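Presented as structure tokens, the chain that follows is alone, the form predicted on its own.
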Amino acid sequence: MREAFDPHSNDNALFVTSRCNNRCLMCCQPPQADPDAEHLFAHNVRLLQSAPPDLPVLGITGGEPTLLGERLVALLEEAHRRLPHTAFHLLSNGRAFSDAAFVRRVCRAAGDNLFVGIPLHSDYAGDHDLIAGCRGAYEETLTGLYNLADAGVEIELRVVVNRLNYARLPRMADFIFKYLPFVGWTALMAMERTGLSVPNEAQVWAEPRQYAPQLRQAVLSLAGWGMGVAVYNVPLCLLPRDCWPYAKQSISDWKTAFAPRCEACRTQAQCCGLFSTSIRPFEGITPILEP
């Protein structure tokens, strides 16, 4: 849990609860049942008092932040009061936003500074609910996405690529283009090999080089249709070259690592690297030596 802000970090965030109403099969931070919201609310209010006034982005994360209900509204009000020019990046499963009135309260609290990152595990409800570990999650998440769009909130749609959904990535791209054209961008993300992805490895784990063809098709389709698209957490040596322009420095600075063999790579400065939190690195890491 963060005790102070780092103006040089790419990952300043308020951790607001360890509870979640999903139990995603590959969750990197498994939810806890502890009633921690009040303790963390007080901690985060104190933390905001030391926030640099020129902080460009502040994350709001958990767990599932919307489980705070009106406490989330109050926290956003305090954050906006102290940081009127800071963008708030709220990570949520989106289910609580199926309540349009709650969306309006959250938007008023954050001013015009809110953008929300929401995972969509599949265009097919059965797969989404299986991966999310909650029946009915797909319907609530989609309703939440439409309510956020109706309120004018910028949306980052997150697709965590795994064994259960990677074959559908091209169809997911088509679904997003047709039915979610309002999202600001779609982030296609490799998994961390930690948390619940470890005991569920046989069910969910897939290596980036396994799904590279489907990832490439989805990325280039979305880009070709004029939609925002990004690739998170995939090292450049595992990504098709025509997808390199969409690769982002996505891993939090405090958990970015490189394998010893990466020292000779000419693209290391542009690469997202590897998760230091993963129990094993991706297969096929190879330094890029040629121009």
Given for the second form:
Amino acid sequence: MREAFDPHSNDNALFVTSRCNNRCLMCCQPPQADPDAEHLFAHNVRLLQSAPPDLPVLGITGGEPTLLGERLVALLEEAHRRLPHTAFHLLSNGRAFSDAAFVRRVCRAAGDNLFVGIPLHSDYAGDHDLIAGCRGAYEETLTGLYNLADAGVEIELRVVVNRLNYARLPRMADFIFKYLPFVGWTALMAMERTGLSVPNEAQVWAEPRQYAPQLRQAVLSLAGWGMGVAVYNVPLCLLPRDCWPYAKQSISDWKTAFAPRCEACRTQAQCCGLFSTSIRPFEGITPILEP
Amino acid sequence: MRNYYLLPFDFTRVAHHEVLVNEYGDMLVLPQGSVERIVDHRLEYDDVYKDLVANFFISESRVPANLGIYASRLREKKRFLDDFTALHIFVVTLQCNQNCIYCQASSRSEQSAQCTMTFDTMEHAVRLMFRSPAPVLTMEFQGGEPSLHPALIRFGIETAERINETERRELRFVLCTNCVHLTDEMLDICRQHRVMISTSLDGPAFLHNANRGKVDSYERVVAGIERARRVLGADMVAALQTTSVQALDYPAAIVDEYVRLGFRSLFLRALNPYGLASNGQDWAHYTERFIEFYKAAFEHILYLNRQGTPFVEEFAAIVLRKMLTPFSTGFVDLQSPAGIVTSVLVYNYDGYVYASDESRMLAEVGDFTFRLGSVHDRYEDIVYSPKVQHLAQLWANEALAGCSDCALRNFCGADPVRNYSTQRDPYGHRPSSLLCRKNKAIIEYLISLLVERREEVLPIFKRWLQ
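The form predicted in complex with the partner chain is what I need now, so please give it after the form predicted on its own.
Below, the chain from earlier opens the complete complex, with every other chain and molecule after it.
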């Protein structure tokens, strides 16, 4: 558990719960019960008291933060009171936002200084629900996305690329442009080899070099429509060159690592690197020697 | 096999494929025989099945789970209705300094009397315009040649701006002029009030001059365009082309002329059957030739784009926006409900309000069917009049025989005025409608490009729609 904020880090966040109402097959932080929810809440309020007032972004993560319900509203109120200029980046599966009144309460609490990252696993409900491990999740998440858009909340759509969804990535890009044109940007993300993706490897694991063609098609399709698009967690050596402009250094600084052979790579300074938390690096890591 | 339910969709066959279109214009291209398999409930659980569910062609439950999203998509496509009438056309005068062979507006010589709007009519028309609830109001000055009456235009604009001090709408101004006689006074008005110039240019000099019935029209128009660009900025001058019978032989030359003059787009426009009399036989022949002309010009435009010259064909861009994007398009000639009244009203020089530009052209040949009232009438008595109520029953292609089950309905529109003027019946008869023939042929052509040459054309189309 974090004890203080680091204003130089790209990853300042409140961890608000370990519970979740989805059971995503590749979850990197498998949900569990909160043994002492009151203690966790009090701890986060204490953390806020020590927060530097010029903090640009504060993450709110879990688990599924919206499971706190009205306590999340209270926490955001406190956070906004302490940090009136800070933007709050809430990571959520979006299901609770299918309640439009809840969306309004959350927005008001955050002083409208909120952007929400929400995973979409497929354009097809059956596949989304399969990956999310919960029947009906797609319906609630999609409704939640529309409610957030109605409330004017900026949305980061997160697509965690896996074995069950990568074949449809190009179709998903079309779907996002047509059904979710209001999202601020879409992040296409590689999995971490940690958490549930390890035991569920046979069902969900896919290597970036395996899905690079579909990933590329989706990235260029969204970009061609002028939609915001970003690639997270795929090292540059595994990403087609025409997608490099969309690659972000997405891995939190405290868990970024490089392989020994990356030392020779000329793009290391721009590369997202690898998860130090993964039990094994991606296949095909190759230093880029030409400019 | 899974149990599923059919949602409303239509289909047509293009380029040896079945093209399925759902209620809000999303298109799915599938192999022949697919529709039969869908309808017979013989689908496999594969990506086609998932495409059909994800895009609301079929549903896994009797009522689709995300019906609210279906409604949002449909609502967005019809958003042009939300604001009501945004385009207000002021026919300043019928006087004109040109003598175009295809004149659609029954223009008269510069010396003609009794065909210019009075200041009183202008003032009442502007007041009527502000009764429309639209947050953006466009005043478009037409003729004849409106620039022959700069004082009247200035009065119209200044009256609107004065009223707008309390109304607080966004006002836009467009001057439709042949650019032959743009005086300092006229350009001064345009600069002062940020008036856009919409001009008419038919292609290379020999073609343009032949169409205008003048020997020096081309030079004067091009000089006028240059002058307007210098004073107002290049992006404030747009041009329209009209395809005369002679022009049908010069598709590439017309496009090249637009490129040469620095335009970045062109609207390939067919003649319409107003103004000059003509018999049905001629129109059928012209329509077939126009379709071929359009395709040839379009191929040339695609060629230019491939060569690195960004150049847009505007009619296609409107259709493609309907086909490929989730957004609403505001183009009055290709809308359902039709653009008349809902999107455009015309205030004629004669002091009367008409349903559309083409309605006032009918009035010039003595047919007042689409005259809705006088500029002195109450707004409610005009837009809710029995005439408009009757038109409202005929202006949605979702409810017209021959349109309601057409797969291309979403990309097309309804046009009761055109139906009336060509078929003497505002309801219209699609199988013999040449407008239907032309629109269908062009829309199917665009679909065939997307089916057969997707990799080549889609990146170009995406750039056009940005």
